[in-house]
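The data below hold one chain only, encoded as structure tokens and taken in the form predicted alone.
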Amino acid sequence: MKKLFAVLLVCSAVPAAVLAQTAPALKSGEQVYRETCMACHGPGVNPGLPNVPRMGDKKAWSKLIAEGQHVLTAHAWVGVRAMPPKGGRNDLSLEEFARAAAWMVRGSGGNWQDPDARMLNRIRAEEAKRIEQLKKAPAKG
């Protein structure tokens, strides 16, 4: 009976230990947008950034959407034009960032889905290409 009790005790502790080690849940695209992206991409905000595509502006987003999900997401992740790398949030994962990009596109005339493993791999490959392009570009000054 003591052995059975010991086995049951160990077995019940294992799931709790596994749960304690799991990564925190990823933020949704909407959550990242509201916490980070909305400051510049929200409708009617920050008139000092006139060329920023605003959430819901189908015309402004159409050219960006045409670039493709992996290209646009990778370039934004690395930093593009006035946008800082990772939207200025170093604590975001690539997947969270990509979810926010997809969420903004869905609200702006596109039909991108949250990235799966295959899309994340395509984004990472494009990110590497973009970084190489930026290294080769002449310095501005």
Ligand code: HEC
Contents of the next structure:
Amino acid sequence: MKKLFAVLLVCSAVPAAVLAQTAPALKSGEQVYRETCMACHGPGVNPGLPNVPRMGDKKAWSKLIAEGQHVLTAHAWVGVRAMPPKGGRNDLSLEEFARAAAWMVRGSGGNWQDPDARMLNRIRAEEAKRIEQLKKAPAKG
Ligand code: HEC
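I would like to compare: after the form predicted alone, may I see the structure of the form predicted together with the named molecule?
Once more the chain from above appears, this time first in line as the rest of the complex follows.
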């Protein structure tokens, strides 16, 4: 009986351990911002960079925020002029990137939240549209 219990214990522990390994925790928006976005979007950093909306610059962000979370996040993810696709971090997931964009917006006068499944789908749909647009004409914004 004791032996059977031990076997059961081992069997139930293994899948949990495997799951923990295959599903790494997503980075928070703040973490991604600090690691990646801040190098260009931080206030006063990289001063020659054209058009970059700075963290905390409510005026610069207000018209961007008005485009909508799904549209703006998708455009930035695909890349716009001097904004490299994914901020140059190919290892980021769309969800992590979107969290970082929402974090910057929250620090710049908006109230975007970490995307839920529905928002992620809307961003993906915009991404597909944007890629089609860019095939026809270069980025306008
Ligand atoms: C190498 C510099 C650089 C890095 C790194 C970078 N950005 Fe940008 N980003 C830019 C520039 C430049 C623009 C302005 C593009 C333009 O409108 O010409 C921009 C614009 C944006 C916009 C507005 C897009 C639009 O449609 O106008 C968002 C949102 C954004 N970045 C999010 C991010 C996020 C999130 C990260 C980090 C994961 C990030 N950026 C990292 C340079 C950078």
